[in-house]
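To begin, one chain is listed below as structure tokens, in the form predicted alone.
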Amino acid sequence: MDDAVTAEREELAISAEELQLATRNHGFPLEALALDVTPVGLHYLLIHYDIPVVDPAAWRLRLDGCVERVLSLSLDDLRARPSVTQEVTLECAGNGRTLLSPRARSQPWILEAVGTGSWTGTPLAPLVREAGLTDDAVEVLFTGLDRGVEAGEEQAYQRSLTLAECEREGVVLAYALNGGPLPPQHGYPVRLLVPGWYGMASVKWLDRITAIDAPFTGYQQARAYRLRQDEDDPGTPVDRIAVRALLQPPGVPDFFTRQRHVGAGTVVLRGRAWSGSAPITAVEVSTDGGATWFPAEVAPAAGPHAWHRFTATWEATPGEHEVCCRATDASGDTQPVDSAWNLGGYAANGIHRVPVTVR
């Protein structure tokens, strides 16, 4: 065997310590595409540390820092505030991150970690107010319950958001998905929910909320999820869901290799789009790898925050064919052929490619 076939397996070769991380952070079945909303048992999940375990009648959240008034919250006195329940789709920002080479040793994700909740919670921006931010406020910081180490340093799982985006519409502390309480791996009791950004904003099991006067300069935000070029590089922070579309795999697949298999004939393809940033105005399908395209019918969204159905009909002749989408946002955003690489693996948002076999 030659030193680049040795390579290129190694290369592709799963870590003992990846796999035992896949385990833990199931994804999103891309058959379950085809539903609304995302039941919860079929929503990728991403736990970096250890899931905590809470005692709903002691936990209390707490504002402060700097501001006029600390705050300490009960589950019930979150569930008595205003309440708002909103269709959001979520997608980690290491989707995709296994198809990039040479690929990040980390989660491995395909292309499944995604999923839309119907999320219950109340608003963050007028919790914030009540609490009144000092004029040396300049961002607000989330810590959750879940502890680990990296880097060498035990800490607590923490993100910032600037004052503006805490203020944004949608932004809120989630205490039920899907009509019922958050489970214990999403978050419970509470969780902050911050639509169009990646997961990793959206900090579960919080424990308090911190009015800060400097940037923060944790580890999750400013040394992971960054888009850099190598280890030197400060890199620029993964912030909005770059746009996407998904195929929901047609026909049936082969049990182990996955691959396609659907009848000739008329065939219709369906799937799912999204952007953080905008609106899909636009999705394409080919059915040659991307030789050619042909416009999809896309449907409105259930909300701001959540996908765009999308169907086009192909008539399908035999032999061998690579389906493929990709999607258009209304500022002007598409998926390129090619995910653009770094070394985390982020924002990964190359077209979606199927190969199917028709008989």
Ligand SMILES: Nc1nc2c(c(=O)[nH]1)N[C@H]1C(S)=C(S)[C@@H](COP(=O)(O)O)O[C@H]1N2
Contents of the next structure:
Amino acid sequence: MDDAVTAEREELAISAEELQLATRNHGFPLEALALDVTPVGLHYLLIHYDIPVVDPAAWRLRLDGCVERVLSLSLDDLRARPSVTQEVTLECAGNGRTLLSPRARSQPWILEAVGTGSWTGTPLAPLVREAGLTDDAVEVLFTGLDRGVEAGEEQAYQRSLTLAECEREGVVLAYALNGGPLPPQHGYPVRLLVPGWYGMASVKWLDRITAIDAPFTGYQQARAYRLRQDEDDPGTPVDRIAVRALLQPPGVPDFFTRQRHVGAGTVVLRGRAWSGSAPITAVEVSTDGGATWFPAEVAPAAGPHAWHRFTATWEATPGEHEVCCRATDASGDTQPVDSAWNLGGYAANGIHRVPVTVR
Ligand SMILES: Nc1nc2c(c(=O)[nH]1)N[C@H]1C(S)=C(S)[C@@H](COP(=O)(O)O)O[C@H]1N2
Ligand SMILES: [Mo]
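Now that you have shown the form predicted alone, what about the form predicted together with the ligand?
Below: every chain and molecule of the assembly, starting with the one above.
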């Protein structure tokens, strides 16, 4: 084998570390795109460190920092407050990462880091108002109970939001998923939910909410989750979910390769499309690898932050085909043919391609 072939194989090979992350952080089986709400066990998971074990009786959420009144709230206190239930599509910023080359060594998502939960929680903004921000507050920092080491530094998982983001409708402290208490892996007892943003903003296992007087510069904000071209590039922050559509893989899979097989004739192509910025206005489908496109029918979403269902019919003829889909949102954003490369492998929203054998 020549050196170039060897190098390419090494580049594609999944390392033991990547496999270890992949088995902990499972993805969403794309056939579950058939369902409006993702059953809890089928929703993707992303857990940087270990899942904390929390005693709900002892747990308190502390709201402190640049506030007039420090609050300490039990789970019952939060559940007694006004609640909202909303269907929210959550996607990991690393979804699509392994389709980039070279790829970042991290959780090796292909395209399955997504799910739509029916989340119940209490709005964040009134709580922050109750604590009363002092004039020096510029951001609010959310700290999880989970700890680990990244970039050589032991830390809690932390992310901040601007005051304006904290005020946005739909931003809640969530304590229920699909009508039941949050499961341990999704942030029990309470997580932040920031609809429209990639998952990293929705801090799980909340411990503290702290109003701070300078922008947060911790690891998950200033180093990770930035679109960077190289190690020296400060980059730009990853925030809202980029527009994307995924196909529910048609027909049946080959066990090992997962190549799709369908019978010739009328095939209904189905899938879901979403964007963190604006409602979906169009989904197009191609059955010839993106050479020609035709419009799919797009259904209204269950809420401003939930995915849309789409359908299109295809008269499938025997042979090898590549079925693709691409979405456009009301802000005019559409999916690129190939994702824009970046160091962390974030927001890789290139069009979904599904090879299909028609018999
Ligand atoms: N405390 C804490 N919150 C966290 C994480 C984490 O590791 N620790 N992972 C984040 C990331 S990167 C994502 S994509 C979402 C995943 O949420 P889910 O596992 O409920 O789907 O949680 C976010 N919140
Ligand atoms: Mo993520």
